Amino acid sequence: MNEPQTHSRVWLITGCSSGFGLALALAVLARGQRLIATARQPSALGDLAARFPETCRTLALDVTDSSRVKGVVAQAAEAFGRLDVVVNNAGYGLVGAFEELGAEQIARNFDTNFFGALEVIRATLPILRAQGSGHLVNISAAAVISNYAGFSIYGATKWALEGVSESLAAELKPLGIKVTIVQPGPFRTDFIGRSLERAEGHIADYDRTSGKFLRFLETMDGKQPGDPAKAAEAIIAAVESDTPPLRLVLGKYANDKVRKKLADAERERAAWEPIGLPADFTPTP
């Protein structure tokens, strides 16, 4: 790991009113770096601005309001003259069997978790390209490592964001812009309480699958093993590295999950290799 750089980076973080966004905002400001903190209700960010009046600016931003995103990003860039790190953190969970979810619920979840992040990225890329530097940090989820019954749409929004992030990493590397996907396990935020929407319908047939998963989540609320403050320090360490990871996996749960997923995937691939491998054209002698 490289030593932290001495200059004061300028961060733009979405969804700073609670959870990872707030923990990361506090950690960034405590290190003397500069921050544009955004939230749908900027009044929720008053304490940040009061504690760090010289280095923190707050802006109202609903990432689903595409007409405002570009203007807010321009204001953010003007606040301190540049942008170095853009963190797409705004988002929320949606739990329920796929068949129980309403069409509007599905659309809203994609609008926030996926399309909202894309709008922020689209607005910030011209600024980062002009600088010839920058770092995009996209907050994903353990549901992408392997998904759960009840998280079909939430997981899909994060899968989509990771797919875009992988391509962006290849496109932006020659331009001096880095991309990191953060895959957190269960952390002690208000995700399960304040940031988790339930399906609008109920079908008893799914009580043993998605229903069981929801009940499990509710029992975990406030008992998650992950420490948001330590997660924030890990994200900052990745940003300060000269060779940041494409994926930063946070916490024991998520790291164990990745190891199991990779091992299971290789076992399945090897088992079906005799069927899948010969699918190419037979070489002409």
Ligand code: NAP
Second form
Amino acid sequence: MNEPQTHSRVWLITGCSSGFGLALALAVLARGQRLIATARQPSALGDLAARFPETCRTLALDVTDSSRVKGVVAQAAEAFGRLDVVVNNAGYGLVGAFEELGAEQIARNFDTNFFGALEVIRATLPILRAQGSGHLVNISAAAVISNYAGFSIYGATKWALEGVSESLAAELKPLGIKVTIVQPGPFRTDFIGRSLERAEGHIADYDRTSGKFLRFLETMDGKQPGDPAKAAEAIIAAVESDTPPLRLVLGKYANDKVRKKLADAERERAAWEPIGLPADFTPTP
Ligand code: NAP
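What would the structure be for the form predicted in complex with the named molecule, rather than the form predicted on its own?
Shown next: the complete complex, the earlier chain at its head.
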């Protein structure tokens, strides 16, 4: 088995133009690790490669362009001769009540957040399997801990990604490949500012639910408690651990949310146990 070079891992990150992707790119490079930074428009990566000429390469990658993903991942693997950490970060939000969303909006959100990540994973796995090592890091969302009115489809894209990631973790562990799902709460990135698409329709009946959620998001922009640079340090710590978590929950908001979700789930399960538990076949004497 070809062990990863732990002092200088090779990272591939999608969506490095801003937010988590850029913060993680900078943190990885500051540590002297090697990076293939990708973005839809490589010009959005600024002087990253010039600042780190020995350790950084940039490539154009729109994760929805399935005809190009395999070729770009192959180029990325050639850049430094291997891939150790692949971060599926590219994504955007879609907010609005389910009835207000257009079919094309729904499909496009899945194409980026879910199928885009799957394409990257599909292109990456043969390389990681051949190496006998690697780490997939998939950026999820607090909407998976429990979802909000107004985030039905965005949440669904991330739930789908987590469903695949959990199964992959079990399939890939014996092959030396690790999987970590990252669940951030609200972080101060461009997510609300430019990566949050609004529903194309408007139905006044939903103003008190999803409409209220959108107004809340808008007031939170620029004041989110999460610091992307600290998120990057946490992700690197998880990758460098000998026992990385399946889920890394980022920030106080998301940690509180997980604690509440687990307590609520157990309370509801116990309350309904007398109805749910006897649903098995009665054992024959
Ligand atoms: P951001 O600063 O707006 O970054 C989003 C990134 O995704 C941008 O680099 C964007 O590239 C890229 N992207 C979008 N569609 C793409 C595509 N088809 N192909 C390649 N790249 C694409 O927001 P962010 O918060 O860092 O978002 C990163 C991830 O974190 C997303 O998956 C998001 O769902 C998740 N997340 C964010 C938060 C939060 O509070 N910030 C919370 C939970 C989860 P362009 O510059 O080309 O648009």
